[in-house]
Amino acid sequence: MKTPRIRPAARHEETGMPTVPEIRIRRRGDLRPDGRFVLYWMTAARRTRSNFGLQRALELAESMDRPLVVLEALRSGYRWASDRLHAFVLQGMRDNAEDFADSGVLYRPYVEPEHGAGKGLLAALAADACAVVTDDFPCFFLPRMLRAAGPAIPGRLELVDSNGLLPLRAADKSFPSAYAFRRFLHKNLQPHLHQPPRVDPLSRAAIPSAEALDPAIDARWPAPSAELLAAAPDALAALPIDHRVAPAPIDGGPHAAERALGTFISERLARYGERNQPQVEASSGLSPYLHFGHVSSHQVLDVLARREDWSVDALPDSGNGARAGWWQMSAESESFLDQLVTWRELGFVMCSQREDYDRYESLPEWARDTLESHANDPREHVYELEALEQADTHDELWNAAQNQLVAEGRMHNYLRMLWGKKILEWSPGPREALDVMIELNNKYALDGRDPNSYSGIFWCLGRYDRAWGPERPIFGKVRYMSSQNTARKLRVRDYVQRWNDAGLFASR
């Protein structure tokens, strides 16, 4: 199958606006002319600006002269819900709120107060619709869940990707390495940067004002407070959630990420070649917003390309493969954009190529082999689920990394592939240590349950990489890491005493 080919962004009628490239656009069913609005289901892009999403549905809401009507629904049954994740979610409702206020599309957030309390409240709206707009993510229930609504949608059900720089139907493959992938990259991402999203859709819609919801929708699925939607802890306390994940010290929502984002590029960035020293504060900070949506790829280009005085035309047809060069920028850029395009969408390609992108079937075979061929090596050490969550571990550096997850939901960069690495040599075999990595990122990060995360646990296993020599106990020829080492290549010791002494666990 051959990449399709990228023709010039074509062009609303009346607003002479781009519109979404059709390659980001999966849809099913036919536009219901009698419906009273347009609906989108705000599932994944959690944001109005630069968003393929929100942009698509007014598309649809203009060519049929009908109002918008936006779904921001936020389950509490889903796994490893907790105060953490939702506060994060719920701040950025908050924003939402205030960012659709007077512009005249009807934005509608809900919370679940009780498990499956929010059952139906799709398929009412869906009822009244011409069309049901939302978000295309390759990963964690979402996939599960669009086929799941999918009855309950009568009409047209569109599914719009978001995701990042390359739409996913770009690739009709995944890729062993991350080289193999930026070589995709460099021969076929340049047409795709000519068909941005909006940065501001709403300014430009023309369409009807929505008018209020069915009073009987609002009764039976009834708005959240705005002491919810502000993550108070009251609020937070009355959901059926894991209330032992405590929030985040960092704020969720688009509004935060917009900070977050200027304060990188204006004070980090120039030190993002130092970012694997601890005690430097170089990295950008943005996953956790990428992940819930509440931020874009295109976004962070459009302010890195404003610091660059860059073009998109500055990039060659055609490169190497290489990590630097092929964008035309200062060294520090080309490097973050290496983690945010090549590193990020890698992952979000195998999660759209793959179902079982969480499994350890999915490892390449050369690292299962070399694997189960160790997995009965005698471990000198082997801590269960409960010692590893309380970083109660002999490895100082281990624990602080631990330890600092637990307490802001993010680890150091460089130190979470230590951190993956010894969770292998210290589990009974390699599929146990993949559960016990998934578990623990998974619950206590913000950044968890996604692409990029479920590429770096797995990297840790050997996928994306290649067989190392010398073969090892436990590791077999996946890559091999040691605190010992990593501490003579890194100036730790202020990081180990402050994450040590935090003092998580009482019962240490």
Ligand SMILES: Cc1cc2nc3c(=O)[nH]c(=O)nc-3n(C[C@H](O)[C@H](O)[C@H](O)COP(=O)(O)OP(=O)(O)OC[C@H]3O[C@@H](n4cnc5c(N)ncnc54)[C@H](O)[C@@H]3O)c2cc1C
The other form holds:
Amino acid sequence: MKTPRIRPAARHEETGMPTVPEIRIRRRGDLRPDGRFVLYWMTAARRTRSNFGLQRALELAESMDRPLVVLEALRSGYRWASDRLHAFVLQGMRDNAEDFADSGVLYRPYVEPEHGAGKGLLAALAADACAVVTDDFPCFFLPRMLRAAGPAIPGRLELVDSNGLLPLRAADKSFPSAYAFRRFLHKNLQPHLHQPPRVDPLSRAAIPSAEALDPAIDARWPAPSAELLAAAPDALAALPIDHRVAPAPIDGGPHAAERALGTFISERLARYGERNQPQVEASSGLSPYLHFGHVSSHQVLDVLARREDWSVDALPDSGNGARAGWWQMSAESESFLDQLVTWRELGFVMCSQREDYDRYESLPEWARDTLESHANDPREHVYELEALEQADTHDELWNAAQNQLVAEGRMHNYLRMLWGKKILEWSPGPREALDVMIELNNKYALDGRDPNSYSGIFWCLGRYDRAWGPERPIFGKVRYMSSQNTARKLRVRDYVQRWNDAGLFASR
Ligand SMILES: Cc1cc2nc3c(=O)[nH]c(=O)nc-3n(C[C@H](O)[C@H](O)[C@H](O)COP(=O)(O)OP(=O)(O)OC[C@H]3O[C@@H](n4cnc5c(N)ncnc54)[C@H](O)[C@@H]3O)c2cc1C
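Any chance you could show the form predicted in complex with the ligand after that form predicted alone?
What follows is the whole complex; the chain from before opens it.
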């Protein structure tokens, strides 16, 4: 288990009536009564609604009778930064600016115009703060960034976990399978569902209104222009990020996320059982919004609860790990929740428990053994990263899936599994396959760089799965998938045609 850098909070001694569960907070240092405001550094839960971090920051501001300043920053120097990822985050900043307007909270977006330009901004704001609250996200560069920023924050720093329905620290180990985690959830999730975040924490805030920031801060770290917040092409073009990965055809931001959620529940959820068919739009499409924190799983559960006329009191406080039945909802809602909660949070727990979540060595022993023993098997096709990136393989279905990923920043879920399995089959060895999957997924997928990215990619290599027979070349005992079988099972003709004709790197 990772050593926590910040001790878990013991009590909400300052506020009397805490509203954010203690298990979701880690804190360090003392409050600074001379500070001018409380600072919420929004890094992962990029929304105003159902956000424990914002709620906690407001709670502290209220108890200290200070205004709240919210900093939402976007760096340019992180791996895979591109027009696609920036546009999505910027659209969220535009929504947040609107949602914080007239709230009395000072919302301060910042977008780095060049690498490293944002250095010092957090420290400058933290110097005037009574306390800094930030999001506790267990993956990608965020934990590293937080460790690096820690020394620049004097006094109180609180990390708040808004990641899922189960607080990360409710589990003290990672789980070998979805089944094992589901059993754990059935025994342990219910009490946490009685402590949801406030839907609209801003509406309850009784804090002084924030005044403008020190002009020296605005001069050195200017707020983004309206063009940049609108993700206008010229404004994106001026940033030092990868311009070859174009914005995706879907809008980012909490407003678009709420619309997507509403449409999914009213128009597609009833067909969720057909989601494996590539030509059927039956899944939620929420993963990019969940990834950037534009929507939370609590918000999703609220909407489902209304559809189902469901209340948390309906839940049993134990269960046997069965995929259906525990939630006491319709079959389609149960099936959706199994993805949203069991599968999604399985990966969050993994990343919070194991620093090696993105390394080959984190695979279960049986998978490493069998992959290593087949690492030198002859391969009929071996493709380098470039050919795969350009969808230049002999396999039409695979090319179509890769083209969709490049063009739209998403890939159909079932094909995503096949996509990864083929990369294993066509790479010189399993470690090379892992590197290629991480590179392509995280570069192109809007929802990449997420605990689920590593769940999906490592699943292709055996994580959360069991050994399968018969033992095959290259795969050994790792589950095998073939394009021919997939094409037989699914109706893929239209999909292949569409993406190989229209994809960015149309198949040759
Ligand atoms: C090789 C590979 C790579 C993947 N990379 C990512 C990634 O980068 N980011 C990502 O969010 N998911 C990833 N997945 C998991 C899954 O494909 C996507 O979560 C899902 O397709 C997203 O579409 P949706 O939001 O319409 O899903 P829905 O079916 O509507 O599911 C709702 C939510 O449940 C979660 N979920 C669904 N399926 C899975 C799953 N198999 N594992 C974990 N969580 C799941 C997601 O948060 C999703 O948004 C990957 C899977 C594979 C096989």
